[in-house]
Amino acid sequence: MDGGGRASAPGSGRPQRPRSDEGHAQGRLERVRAAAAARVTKGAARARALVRRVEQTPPPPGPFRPGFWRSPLRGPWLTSVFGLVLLIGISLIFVTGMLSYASYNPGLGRINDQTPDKGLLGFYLFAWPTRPYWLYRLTQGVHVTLGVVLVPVLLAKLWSVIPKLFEWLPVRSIAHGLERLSLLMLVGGVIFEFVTGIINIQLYYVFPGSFYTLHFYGAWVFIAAFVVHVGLRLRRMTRALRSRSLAAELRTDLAHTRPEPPDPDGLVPTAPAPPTMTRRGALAMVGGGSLLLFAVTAGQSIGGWLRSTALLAPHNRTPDSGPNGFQINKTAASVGVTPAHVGPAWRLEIHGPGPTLVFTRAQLLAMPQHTAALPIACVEGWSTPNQQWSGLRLADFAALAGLPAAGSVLVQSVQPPGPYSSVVLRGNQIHDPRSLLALRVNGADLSLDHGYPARVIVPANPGVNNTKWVHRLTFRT
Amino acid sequence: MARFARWYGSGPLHLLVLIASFAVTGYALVRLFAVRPLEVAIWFVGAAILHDLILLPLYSLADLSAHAVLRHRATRMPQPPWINYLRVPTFLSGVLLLVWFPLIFALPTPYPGATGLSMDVYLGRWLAITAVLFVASAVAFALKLRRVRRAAHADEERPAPGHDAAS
């Protein structure tokens, strides 16, 4: 730094200086160069000494000795197995998380946009679609499954490497410093993303802040390492997967496991101890870890006999009997919507150009009546199958109000403001004729906690924007 | 080039490439950051730390005590390996645990008034699935065991030819 400022002052001088002294400027110049040349070789040789000293330091006793990991079973193999499926299961996990972003249509504003300063990671966003109806039952439900079925896969992946968390020396230059930085990303991205996604499903609110914003910008801290990761390890893990075969490992017993060859990455053991698990016993039982995770959680997407199965998930039974008896995301009660807010008093308004219209539920139910038979899908990743909703168009409605081609109508709830008191919907979701505002469901009257008198089920619609209690539609171009 | 790799400890696209991925981060950061910074970097740190010093150390220890502490019990009998008879019904019921804990030991109090369900009934299937995860694991030892010691009584009784011959 100092060198490299006094070689530079000479020429920036220059034009000051007569022009007879130019040639004896110039000596001058080359002597100073000459001496600031020679200070940086100096000053390189000091730093090279220095460097070299740091890197003969022997590591500290315990896990930063090569000799403290003893798993015969680490290796960048066995790593690479876990790496690859983790690939495959978080690209899609990491899909099915922004088409769940964008199921909301957050473009049509603050209402239905819990992050709404995304900027440009919002830069895919799109029209949500009402076909295939299933299509948020499905997306959604992977990504939830999917992400409670790869934690044992996570977890032997992380146990894989952890010699690489106490590898000596800590920085080794200034890339392998960036890397660390960047792997420190990755790794708190993984684990904040999974822990507040499981827990969340769980209603177990103890994160800071909303779900959303925590879970939406986490995921991008978390794919932003996840590629270069991904970019800097890709070949890395394709050598690694062809030095063995998986055939032949699964046909290996104890008596003949043994650690892999030495790797530059100081995955395998210096000194390993006797195998006590084969590598096919320990894919066997991170793979049935996923096994009865996905036993015990998946039925709640399923739904019917099968719901039941899913021993220890949050939706695995129905909370009541006969036609409403299905999952309920907010009873009336836990969001404040009493009896009294819902009774005779109750009418429902429709807004547009034109006078505002208000109906009794009476007056609606002696309107031609229409049917749709569409599921309820959560974000928490259950679901229900087809139950059949009786009711008016959404289309129809438009049509009252005026807006026949109707832009997007504001959904508002009796329920008092709070998150999803209110939605906007999109021009699509008016026009889908199995797009409704319900009064029945399967032959009855909606029950209090499923939205009586009326709410709004959409096909394709995250639950939470089928708003319930409806009392106000608000057309608008 | 070689210079700049001397200096950087790698190629100049690894540098490229980091610094587009921390751009993002940052990026996204700023506005993960936005409400609670202190919190949520605790959360998302205290993330790494609690499972690679925390849970990690915790379990692997746990696996190792398991092996010191059964070891030393000779018998006269043959005894087949054992240890993941122990380690995989851990492994399993551990990770419904670890998944499933908040409503395991019923602690998110929204739960029963937003679904209309109560919380009760996973503690008791838990400890159920536990418990058939260890029966299973016992009886696959047990048979393992009769196998193992058959073989050896087999032996005992019939003299192996090898054992004839180097008498």
Contents of the next structure:
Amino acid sequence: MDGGGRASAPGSGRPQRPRSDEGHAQGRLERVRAAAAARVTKGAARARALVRRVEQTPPPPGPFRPGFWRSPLRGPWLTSVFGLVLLIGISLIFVTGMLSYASYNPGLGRINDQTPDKGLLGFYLFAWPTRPYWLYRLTQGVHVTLGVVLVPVLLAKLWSVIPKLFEWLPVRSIAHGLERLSLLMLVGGVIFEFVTGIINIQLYYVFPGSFYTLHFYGAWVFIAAFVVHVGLRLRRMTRALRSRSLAAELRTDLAHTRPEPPDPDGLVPTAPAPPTMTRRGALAMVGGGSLLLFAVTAGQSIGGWLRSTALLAPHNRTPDSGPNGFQINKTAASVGVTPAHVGPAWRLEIHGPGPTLVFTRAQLLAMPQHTAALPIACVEGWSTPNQQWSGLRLADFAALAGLPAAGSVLVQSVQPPGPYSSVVLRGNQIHDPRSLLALRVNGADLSLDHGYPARVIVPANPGVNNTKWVHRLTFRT
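Would you mind giving the form predicted alone, to go alongside the form predicted together with the partner chain above?
Partners and other molecules have been left off, which leaves just the chain.
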């Protein structure tokens, strides 16, 4: 040993420090681990105790208590009947809504589609066709009319599942919380889409932003929740529909109306009240409401004698008599177009790779005229009967501009800058022989509200894209 009492390494004349006690360190690590595990176990026990106390908390009075909902009609079968109708109807509304989006040819640029930050949601699958000429009138008429007709079914479905909205506890686990979140997105989304759509149909523009943008993003939020909900509930819905016979329910009178068997979702009341209506009566009431809404709405799209019954449609009546006496979406005054904009100084400019061409209206009327029988159909679901338009073909203007095979044309109006004051039309729309720069309608000059001195009319085109008060056409490759 050296003078300090430390051991020296064998064979060396130098002092050596003692090695660390590995066993002691390992024991200390085990004690730390054990202490940590004890803390975790203690925390988990406290959490379980807290959950048990919360679960034992009685629900507040009112709709959160199971005995509050007592209708003997409520149950999985009736809910599934309404759900099946909505599954078919909403799927069709979504498809026709996507077709409506495609009809604007959003791929032609921001002028046609001003939806901000749309990203992948702004996809489209094909160029919008011009045949059949009534295509947009059909798709948008179905979209709007079906949306209105489904309102009673939607309300009945929400009534049938309302106990789920007041379920206690609101969130019992992470999985249950996610399910509740998807339900909130589903219910909130469908109410938002139906309400904003109906307000837009009524031309009641009270939106904090563009209806188009709000409805577009709202549709995607709703349809995402809808797809998740259908994926989770489709099997249950199928089983519920098979549990009872529709024909038997339609024959069941009030005296024999019974609650459905208890279900795991808690739709069937624990203490049902005596029935005051049969399920047949409930279905008839909802179906009758839908038929009534069809009768007071569909005429704006279908036309004919049904137009007189479309009492809820702002465009149900012909606004005036005479050649220009058909429906108008935006009047000249409402968008800031005055007679001064379209007076004797008005000129039509044709732009292309060659020199700019300028025409007066008299010069345009002196050129060979063509006719086309086409309706106007608008996003709000209304449409006009076929009108007899006359004017010059867009294809002829493309040839004059030096681009007989033009791929697109920018149509610009004298209307002050704003939504739909200009539009880009695709090549197939230019080259359809019925696509006109119309100067007259039904044998008379266009009225100011219908686009005097010249407007575009294109088969199957949304009404707002049939630009009025045109003063410039710019053809592109």
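All values reported here derive from a predicted model rather than from experimental measurement. Here the rigid core means the biggest group of C-alpha atoms that line up within 1.5 Å when the two forms are laid on top of each other. Positions refer to the first chain, counted from 1.
Q: Superpose the two forms on their rigid core, then report whether the C-alpha of residue 158 is displaced by 2 angstroms or more between the two forms.
A: For residue 158, whose C-alpha is compared between the two forms after core superposition, the shift is less than 2 Å.
Q: Can we say the CA of residue 228 moves by at least 2 Å between the two forms when the core is superposed?
A: Residue 228 C-alpha, core-superposed: shift of less than 2 Å.
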